[in-house]
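One chain comes next, on its own, written out as structure tokens in the form predicted alone.
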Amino acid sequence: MDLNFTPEEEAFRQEVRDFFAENLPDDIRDAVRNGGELTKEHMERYHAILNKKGWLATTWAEEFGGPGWGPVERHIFDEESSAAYAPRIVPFGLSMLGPVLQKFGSKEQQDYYLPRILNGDDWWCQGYSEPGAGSDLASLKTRAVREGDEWVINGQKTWTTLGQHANMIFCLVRTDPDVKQQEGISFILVDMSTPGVEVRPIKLIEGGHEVNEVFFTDVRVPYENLVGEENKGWTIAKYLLTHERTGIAGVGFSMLELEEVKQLAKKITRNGKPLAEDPLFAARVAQAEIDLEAMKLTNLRMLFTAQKQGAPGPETSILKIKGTVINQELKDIRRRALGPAAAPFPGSFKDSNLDVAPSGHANNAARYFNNRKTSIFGGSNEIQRNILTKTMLGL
């Protein structure tokens, strides 16, 4: 694999850079830069801008409405969108369900749902985790029983990200309780407006409302909302999670975070010297940068492998583990650099020397606390290490 970008790829990078400079709205850029809240309206507007350009579904083939990019173009797009302070694309419909429907869905499901994902008619959320089934997802209890041409669903999902905005949810449900856990699960699409669906908010430690509980009480869903074969949902779930874990790595966002930490350390002083000159602090930043560079190469290598195989493999667990650990480390370095200014109460500490980093230091505590969850969702890092041990080392 040649790690040098070709002139054509560098030209594409400039095209992406120019696109964001000209088309990313200032209010959206400022919200990302300052750690502010991104509303549903923000994200719908941003998605529409990308969709008009044909750059929304970056992993989709051209036949389904994607740009038909290879791994290098996707990597460049991720780097440049992060550098431009563009938001992450909401992944549930675009990066998770879309690839699932393209591989496992019926022609009717593809023709109906994929255009609606692109044009914003549907906002999807994910119904995987349950109160007693998180990392041990195969132990899920939400039950779907077939009655004629319908499924009747009862149960509960939790940690449903942005479920308060969604009109659709894709769910793992148990359709056969009498077989091995992984063999009795199906993948079903549910309209959130169906009678019996209830969404309740979960308030996070930093005060935000990002996740929810979703309850199903005698929810009737058309039989044709089943994706793939009945009782074969575990295969679909694993396929979807490989796409999710690749996105969680967040290489571009960590690159931006690293640069901001470096700039911050040049301005903050300790004992009359810039913090960047403190050997212990500098060593910690250097180690994070080394780890990030190694992960960038690993990410490119895996993208090339995925292009050949048609889907990411179990090695995406490496990206998920390292990506979340590196990003959490960078958030912690920033927190320690800011010191009292990292307090969770805006305005409780002021220092004119700190208003210098590209994103300032607003909402630092909220971002730090919110980011603690990344090593858990998408399958905890402990579970990812088990996956690597079994599938790649054969132990």
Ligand SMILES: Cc1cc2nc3c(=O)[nH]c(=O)nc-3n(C[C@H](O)[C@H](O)[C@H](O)COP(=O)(O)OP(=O)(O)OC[C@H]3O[C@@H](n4cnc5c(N)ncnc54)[C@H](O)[C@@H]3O)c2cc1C
Given for the second form:
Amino acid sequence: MDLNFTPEEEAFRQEVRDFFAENLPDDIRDAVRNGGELTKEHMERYHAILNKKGWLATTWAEEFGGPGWGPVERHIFDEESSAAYAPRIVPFGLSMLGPVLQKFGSKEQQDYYLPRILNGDDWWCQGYSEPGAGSDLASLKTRAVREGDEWVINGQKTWTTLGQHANMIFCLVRTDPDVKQQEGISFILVDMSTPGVEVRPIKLIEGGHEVNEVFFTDVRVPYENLVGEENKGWTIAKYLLTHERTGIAGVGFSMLELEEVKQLAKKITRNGKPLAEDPLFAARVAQAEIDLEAMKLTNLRMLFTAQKQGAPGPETSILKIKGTVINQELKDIRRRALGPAAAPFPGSFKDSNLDVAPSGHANNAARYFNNRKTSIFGGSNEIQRNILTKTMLGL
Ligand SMILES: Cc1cc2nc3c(=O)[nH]c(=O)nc-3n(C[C@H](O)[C@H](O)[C@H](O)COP(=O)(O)OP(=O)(O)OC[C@H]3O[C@@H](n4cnc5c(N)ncnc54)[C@H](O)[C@@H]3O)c2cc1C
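Switch from the form predicted alone to the form predicted in complex with this ligand and print that structure.
Let's see the whole complex now, leading with the same chain.
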């Protein structure tokens, strides 16, 4: 495997870099750079910019409106979009449901929903987790009973990210309670404006409103909103999760974070010397950089495998674990570098050195706390280790 980029790939990198320099609006770039809040309007506008260029659904097949990229192009795009302080795309429609519909959906579902995802007509959220069914997802209890040509859904989902913005939710529901847990689950699409759907906010530790509870009380959904076969939703659920895990690795964002930490360490002084010259601090940054370099190569290798097999395999769990651990480590290094200035009340501590810090220190505490989630969602890192021991080590 040759891991050097070809001249064509380098030319593509330049094209992506130029595109972001010319098209990413300043307010969106600043919100990402400063760790500020990205609104629904920001995200819709950003998606529309990418869609106009044909670069929104980077993993979709060309026949469905994807750009026809291979893993290397996707990798370059990821690096360059992060370096430009572009946001991550909202993954629920584009990276999760889109690939599911392309593989398991009916022609009617593909024709109706996929263009709506691209055009931003629908904002999707993910209804997998429930109170009592997170890691042990197959024990989910939300019930869907068929009545004529409708499903009647009762139950509760939780941790529903950005559900407050969504008009559609894809749900795992129990359609047969009398068989082995995994064999009685179906995958159903629900319009959130249907009577009986209620969204309630959950406040996170840093004060943000990112996740929700979603309640279903006698929610009536057309039968044809079932994706794939009845009681075969577990296969779809697993397929979707492998796509979720690849995106979570966030290699490009960690590269940016590393660069910022290095810049910060040159500006901040401790005992009259730049922090970068503190051997303990420097060693910690160096270790993070070595891990990140190894992770970049692993990411590339897995992207090649995904292209050969048509879909990412269980080894994406490695990306999920390493990607989130490295990113959390970098955020912790940054927090320690900032010292008291990383406190959640930025106005209360003044250090003139920080005026020249690259970005975002005012929101450092919020970013640090918010980022705790990445080793939990998409299947916790402990669960990823279980998957690896079973599927790759055969234990
Ligand atoms: C910010 C955030 C956003 C989320 N967004 C969504 C969303 O949009 N949609 C959605 O459906 N879900 C979402 N989730 C839910 C997420 O997928 C679950 O939190 C996750 O699967 C863990 O489940 P749990 O919270 O119930 O924890 P539990 O399953 O109760 O786990 C608690 C702890 O026990 C460990 N553990 C559990 N079982 C095992 C085991 N067998 N072996 C070893 N260790 C184990 C876990 O690793 C964890 O540390 C989100 C979660 C967070 C925090």
